[in-house]
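Take a look at this one chain, the form predicted alone, written out in structure tokens.
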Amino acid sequence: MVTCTKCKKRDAVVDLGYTGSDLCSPCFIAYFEHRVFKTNREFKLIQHGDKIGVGVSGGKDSAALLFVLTKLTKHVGAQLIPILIDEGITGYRDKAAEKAQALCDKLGLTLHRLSYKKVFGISMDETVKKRDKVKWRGACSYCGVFRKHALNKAAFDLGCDKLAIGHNADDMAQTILMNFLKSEPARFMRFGAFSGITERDKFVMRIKPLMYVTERECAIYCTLRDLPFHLQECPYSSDSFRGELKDFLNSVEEKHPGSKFNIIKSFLSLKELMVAAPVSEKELKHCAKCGTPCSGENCKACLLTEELKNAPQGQLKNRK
């Protein structure tokens, strides 16, 4: 067995390629925890008397996301308000569900829930049915945005300061990427630690505390804390673009070990180096239907729900 390269004197159970580091669990587990409480240090994510909506999904980056930030709100003192989205994804959400609940009740948190049909009066197996017979669009797509104006919503609702959400360092050089190769730099200004419109009403702004730890790290961190989480996949994301950036970066990890941060770091270089005219009050409007800000007379939420409303019934061909 190797020895912990830290403490050296317990086995070494993860190996860290991008630092050339082999940890046991212990030393791990404050790694990871040091890597958050540093990003928060960073950015100034979560302050004294923040109240925090926490976005949970049941997987492991929602778990791990906030088992840590109970650990950290404890030392500024802000309060956390779990919130799970339920997409009506038979035979995943259910099940991905139990989990969060679980978790919530072993860290004495009320876990609240909303769903998409409750919001957009369609499940997210339904959006699958009908799109088919609309424009041609991939789950995600959809899913995507129904998700982020859901979460905000209820975060809103609940009056939340800020929304902590699961994204880790695999999301963020993932959508870094995205933006690069659909062409959409306006993007990476309101993307970062924090992302959105700060000074918009019925918008909560959302934080991103595990942006310098990867996907695999919240996995172990979650089996070496004995978290309950879900490890399936959803049943919709082959459709998905950005399946097809995590097998490329991933593969890109194994040969250069670190590739994912230097991306992050690249980008928040350039992004300080960017002179972005700030956007207008004439350029941003709120939705004549639901209220929550965007740029154009109808959110896209609202847009893809009204498409998905006057679409006629069909089955899901496979398409990709």
Given for the second form:
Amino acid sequence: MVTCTKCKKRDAVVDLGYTGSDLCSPCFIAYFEHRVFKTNREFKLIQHGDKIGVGVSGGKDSAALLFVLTKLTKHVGAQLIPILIDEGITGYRDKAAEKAQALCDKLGLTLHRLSYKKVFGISMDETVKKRDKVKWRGACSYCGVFRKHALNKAAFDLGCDKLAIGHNADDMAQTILMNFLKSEPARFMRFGAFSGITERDKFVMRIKPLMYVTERECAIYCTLRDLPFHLQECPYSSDSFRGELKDFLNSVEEKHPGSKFNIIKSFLSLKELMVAAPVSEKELKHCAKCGTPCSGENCKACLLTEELKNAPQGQLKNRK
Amino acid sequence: MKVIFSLDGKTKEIQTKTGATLADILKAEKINLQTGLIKLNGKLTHPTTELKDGDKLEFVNIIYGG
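Form predicted in complex with the partner chain structure, per the form predicted alone context:
After this comes the whole thing, all chains and molecules, with the earlier chain placed first.
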């Protein structure tokens, strides 16, 4: 048995390769919460009086996020509003939603729900059936755009000042690498602890309090805290570029602990230089249909919804 | 000695040397620790913990695609 390097009393249950430490359950929980509190202080994410929407899915990341933020907001003096977006994926989101509801009940919070069906007039189950008649896109291409749009709408309608999402260090490192590999420097300007277009009508700024904790640490935290969370692969998930980078980064992290955090730190340093010499971006407009800030005449969610509405009914074969 | 190993709902018996650790089993099974949690007899356990004959080992995959 390995003894906890922090308290030097209890048996360690977690090895944190990038710090060289081995922690027992109470010391890991304290470490995890300290990282999130420190991130909040460093970037001034949640401040006194804020009304914070929290995107919850029933998964481990958002479960960890909601639980830590209940502690943090009590300390800071802010209000939390959990929001669940129901994509309409039978046998998947309904099960995850039960876990999200159970967590909210445990924390004494009201869970607000909004469905794709209500916002876009079409569920993900229906989207997948229709998309092959349009042009091939992975299900995640629709779902990613729809979820972001629906979460923003719910947070805006509920009067939230900010929207906290469960993006962790893994998500951050993947996105940074994706932007590099796709050569999209302009996206860097909108990415970070805060993301999206700031100070825009109808837009609620997204914040990432979990950016300095890993996906694995979120799962460990939920397990040690005995939080209800759902672990199941989405039936429509497909092999994606992000998925490839996820595998790559986990291999690198195993051999070179701390690599994920180093990518984030390097990016933040580069971003400071980019702020000094800004990358040109398209002028922002508002979607002619829904009013959401966007770069074209219509936002991506409205374009995809219209595309699906005009498509004949069809069934996708042999593709996820 | 023998240990019982579970992954994604599938269970199998693994023959291993005395003094083997959880990390040894993961390495032999080509599993990256970064992709999940390792439980010994139902509890989260440090990967360098030595196994005993009959131990039940479970790897909980937390990384899904997309």
